[in-house]
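Presented below, as structure tokens, is a lone chain in the form predicted on its own.
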Amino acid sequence: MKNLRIGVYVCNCGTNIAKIIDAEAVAKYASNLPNVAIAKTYKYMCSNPGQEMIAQDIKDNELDRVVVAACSPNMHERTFRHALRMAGLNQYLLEMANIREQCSWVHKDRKAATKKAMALVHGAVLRVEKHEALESIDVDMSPNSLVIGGGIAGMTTALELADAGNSVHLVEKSDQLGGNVGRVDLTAPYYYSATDLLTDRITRTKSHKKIQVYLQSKVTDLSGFVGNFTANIIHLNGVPESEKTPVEVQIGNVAICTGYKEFDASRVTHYGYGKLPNVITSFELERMLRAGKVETKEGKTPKYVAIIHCVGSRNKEFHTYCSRVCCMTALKYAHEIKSANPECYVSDVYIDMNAFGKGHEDFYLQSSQAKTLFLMYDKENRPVIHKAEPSDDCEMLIEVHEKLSGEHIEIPADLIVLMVGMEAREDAHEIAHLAGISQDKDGWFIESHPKLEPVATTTDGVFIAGTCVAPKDIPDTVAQARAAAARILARIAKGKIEVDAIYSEVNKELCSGCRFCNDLCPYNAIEFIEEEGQSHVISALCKACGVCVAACPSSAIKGRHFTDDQVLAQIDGLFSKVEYELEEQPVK
């Protein structure tokens, strides 16, 4: 191999890495190894004069290879990978060290931070060595797209899709368009009808040239990579699933938009719910404010009506995430029963008051105005409800510890509305399978980042919107949707995708067809030719995690990117002897 010119880049990253890194030091270090042309420090490597800065010291230094300290690759690996390219050097002959959450984020000691990040450096630079010029593929990009899900976020994504001229595969479960909704009432803050809002997107939809709506349906079969996927829609009509003949799609790329189920609010025992008739969910209120009369089960007006916040959300015995919307939807209840009733005494039992979104505080303000009585809860300790006896004047008794007052209260109550909180649908584990992508702890689907990639999944192609990914209310819902169909219109836009360079590769001569890898890639990337009696690795939809390598028995498969002698060479480096003494303190 010609002698090769490296270039260092170490990033202060603000103070994020130089408060415990002295990142001066680690590029001198870096300036005396081996093979090392130049070594520079910068505030913010990722920022546009950064990637200036390298690509220049590309051209004017003839670099070959370059090494950046800086962040996770996960966050800003494409961000160099550009740099290169825009100074004609293959993205591929670049390595990134992570000096800061595997560095900085995790060390107090000054000296021993500094130490490890220049033996990380010095892993870097001895494996970009190894690394090789690698060329992308590109894959034809089919305009057709599958949206799961018929709420307002699959809705929204289909129209922004259809509308651009793109033909648009919809299928929802249920028979009716509209998800969850096409259960509410009015919409907080401003009292919009949630109807109207869906009439149109529904009438829209429905009647749009370019998309095709699958009811009662559901999707069995995804098979496929970005750009080129497969899909089996089957109707649901009584018959087994077995004896039902599926549609076939064509499709570049699938949204995934199958929101929430509400919490059964029986899980809580002390609240009565299914026990006490009186005690109700929020959805069944908004079914009664749909039909223009809030009234317990025996028909009479209630003086007492009591709403209690969190049910199910904010616990750990259920799920300790907040559910967003049920604050502001309560304060909507607590105006519209009086409205309906003026003289209705209404109480609003809460842990803390989240008015996160646009016109919220203005909206909690004019509740407090309207002579609701606010009570603060401890999320340890809850309410507790219990039958009135025949001398109280009201069907049921509260029992709450008052955090703010210290003092224990019985609040009246004929009618008590529950705030269920949004958990995972069902069947999230089925589309998750299906889709190949992920799940947290509490089931919702994981984006590709929460940050800078929310609507994308780890499997190209396949994007999440609304609130299958977390609660959230109608605008962000909206917001994520269109997000999702933009990144979708750009990729059609392009006609072809690329797909990374960094995939598995099976060596025909080695290979005996055991099929170990088959069954243990994570993402069906590995397909049996039976004529050749090999296996062999779909570029497409391998993303290089290496399973399939390590688990070879024959050693027929290669990691591009992540060879032996790559990952060996970058061991070395770790494991160099690094001298360094602190000469300054950490700054403060």
Second form
Amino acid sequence: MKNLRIGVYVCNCGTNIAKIIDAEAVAKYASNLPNVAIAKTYKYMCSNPGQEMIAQDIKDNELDRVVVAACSPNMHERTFRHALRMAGLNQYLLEMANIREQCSWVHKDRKAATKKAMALVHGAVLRVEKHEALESIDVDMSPNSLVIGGGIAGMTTALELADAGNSVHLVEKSDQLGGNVGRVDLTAPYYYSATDLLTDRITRTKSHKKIQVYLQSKVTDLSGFVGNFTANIIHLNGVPESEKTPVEVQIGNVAICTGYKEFDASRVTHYGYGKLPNVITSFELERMLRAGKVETKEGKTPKYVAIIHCVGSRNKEFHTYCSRVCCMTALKYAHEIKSANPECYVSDVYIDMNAFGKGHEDFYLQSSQAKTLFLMYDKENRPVIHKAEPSDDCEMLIEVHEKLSGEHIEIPADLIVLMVGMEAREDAHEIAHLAGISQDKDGWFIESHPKLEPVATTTDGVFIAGTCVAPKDIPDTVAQARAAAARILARIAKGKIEVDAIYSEVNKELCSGCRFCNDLCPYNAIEFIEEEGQSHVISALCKACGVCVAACPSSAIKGRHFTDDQVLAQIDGLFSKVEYELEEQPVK
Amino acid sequence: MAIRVNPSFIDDLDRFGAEDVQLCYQCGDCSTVCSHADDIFKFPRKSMRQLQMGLEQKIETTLEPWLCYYCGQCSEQCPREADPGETMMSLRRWLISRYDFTGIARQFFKSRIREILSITVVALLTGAFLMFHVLSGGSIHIYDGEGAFLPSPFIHTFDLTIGSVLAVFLLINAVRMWYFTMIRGMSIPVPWWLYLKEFFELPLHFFTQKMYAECENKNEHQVHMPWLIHLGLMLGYVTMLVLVMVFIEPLQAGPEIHWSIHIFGYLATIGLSIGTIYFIRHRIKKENYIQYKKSHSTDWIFVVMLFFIVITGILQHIFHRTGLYEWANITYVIHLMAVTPWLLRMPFSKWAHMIYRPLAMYFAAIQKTAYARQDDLDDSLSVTIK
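Switch from the form predicted on its own, shown above, to the form predicted together with its partner chain and output its structure.
Shown next: the complete complex, the earlier chain at its head.
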């Protein structure tokens, strides 16, 4: 093996690193390590001059390996890979030693921190010696897409994709398009009719040449990888599932828009839903409003209507999250009931008024102007509904501790509307399993980054939009649906997708075909090739987590860029004996 | 025991002037800016809430609306323009109607037509009664003494009769107020000697209205105008009431009115004239002071009627002093036609706040001492248990 020439670059990160770590001493220590040709410090290594310095050094000093001791590779590995590429060096011949997050930010003792930084750099130097030049691969991107769910999110995504000239397969479980929005009468806060919002979309979706709609259908299998998925779709009616022949479609990307399910109000026993006839859910009231008549089960016009917020939401017993749409919907009900019958008194029993969106605060003010009586309760101290005495002028009484007055009160009511929250669908886990994506504790699908990647998932080529991600209103849902479509369209436009060169590889000479790894892989990236009796890693799907590498009883699987040699060398470096004495007293 | 919410109460109070209370979302800015809200009396925030929720029993037994002099700072600060100042005002109107056992006050506050009609009827009856009396021997050319059109002893009896009727109504209403606030409104016992200990508060607040002055200390206005004018009007009114009720005979005497009566009469007239003109002007112009921007019909009737009485009184005096006895007698009849309904509606109108407010200040002082005493008792009790 020829002598290597390694360049070591220790970043000060302004004072983030240099305040605790003696960067000069670390560089000096590194320069004495075998094969290290050059070791330098710099104020901001990630800056343009910093990157150019590295590139220039690679050319001038014929460096063939680079170690950057700076922040987490999550932060700047891409940056420094770019610097290597600029200098014509393979980008995988880089190793980062994290001396910021894992050292200067978490330690106070300058001497110990400096010694730890030296050990981290030593490990990185020994590791980088073992690095191999790797090439990333390009795969073709199929322009067809699969959209699961035919609600407002699914139809919006499908139309956006199809309008750009791409084929879309839209799969909907029920017998009609429209989803939960189809159950709503008017929307808050501008009273747009939900039917009007939907009708145009449904007609266009059904008649669009590029959209194939599968009603009463579901996706039973999704295999392949980004750009090259195969999905099986079956029709749910008639013959049993096992006897059906699925439709097989080839697609490049998947958008999951499966929506939510309303919370089952009968789970809150205090409210007597299902027992008291005039305790109804928000969706039942929507039906009354659509029919144009708000009345009790006995057919009387109610004098007192009470609306209870956060049914199933914002409570430890059921769901701690906020369902986001109920507050404004409740205000909408207050308006509609009061304007239909000015003699009626509406009490709005709430925890907090979450009027966060555009136009919401004004809508709240309007509800106050319409003399809605707002009564605040504590989220851990729910109201209780009783039947009233015959002598009372109302059917029911809601007993609650009212927070703003501090009084224990009872509210008269003839009709009680429960604002049921949103819940993840009970079959969401099937979809999650199918597409290889994760769910959070409440069952919502998890984004790959909650702020920067709100519609992407950890599975490449699988996108999520709308209320299957978390509760949200129609504008946010539509925005997400269009965002998912935009992400897919960008990939289709590019035609190809680059897959990172870091993935697992099966050594065919060692694989015994035991298939342990097949089930363990969290990304469904390992397929079993029957003819050969061996497992094979689909590199485009592999995320290089290393589970299969660790599990393989024959040590037949190698994690590229994370080989045993590389990891062991790094460990050796970490345990090397490091000498360092403080030269000066640290600044107080 | 849970208290029943009454969502329709807010509609009832609408007629009393609380037109914007539904906008309140309980931020509490009003109580922060108020000079008089404290740990025990948490108005206007608390009152706004009780009104929204229709907790009539709670409002009926509280003194809080009376502790407000309506400087208007809360209404200026309110982020939702819920007008807490006017809400407190409307609660005072409602309380006057509650203290009144006859139910007449409620009718007057809720309907301006009923009020104006009853004033007119009483005025006409008064006129008829006076004319009937005159026909039994009076001469329009004689102002006082033998054969006078309206002789002063007759007027004295007339005044005292009305005064007694008035006193009976006011006394009963004041006792009701005491019962509501000091018996039903107190969760702890109030020892009788506290009424003696704090008695000084009653004349103090009656004659100084010092809490109104404190309101304005916190205000941006440099001169304490509304307080001074209000005080001047009230003192003028009381002086004139005493003169009319007790000293009517020397007041009405021929050319030789005693100088001391004269001084008091003129001072009272100045206070009344400036006060009524000031309030009418501000209620029309709606400038500078937020408390004059909204005027309930009862506010107008109060100030306009008082102004009319003052003007007719002044005219009558001028005619009398210049020897135009016929004119003096005519204006006297008109003056009395206004005075009689004015006095008779005292217990049922805005006027009653002259009695209720100082009473409330006195009761509030007793309540505060009682609560402080209870706290001390509780503290000493917990020490002995240890």
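Superpose the two forms; the largest set of C-alphas matching within 1.5 Å is the rigid core. Positions refer to the first chain, counted from 1. Just so we're clear, the structure is a prediction, and the values are computed from it rather than from any experiment.
- Superposition of the core reveals a Cα shift of less than 2 Å for residue 355 between these two forms.
- Once the rigid core is used as the reference frame, the Cα position of residue 123 differs between these two forms by 2 Å or more.
- Core-aligned CA deviation for residue 88 between these two forms: 2 Å or greater.
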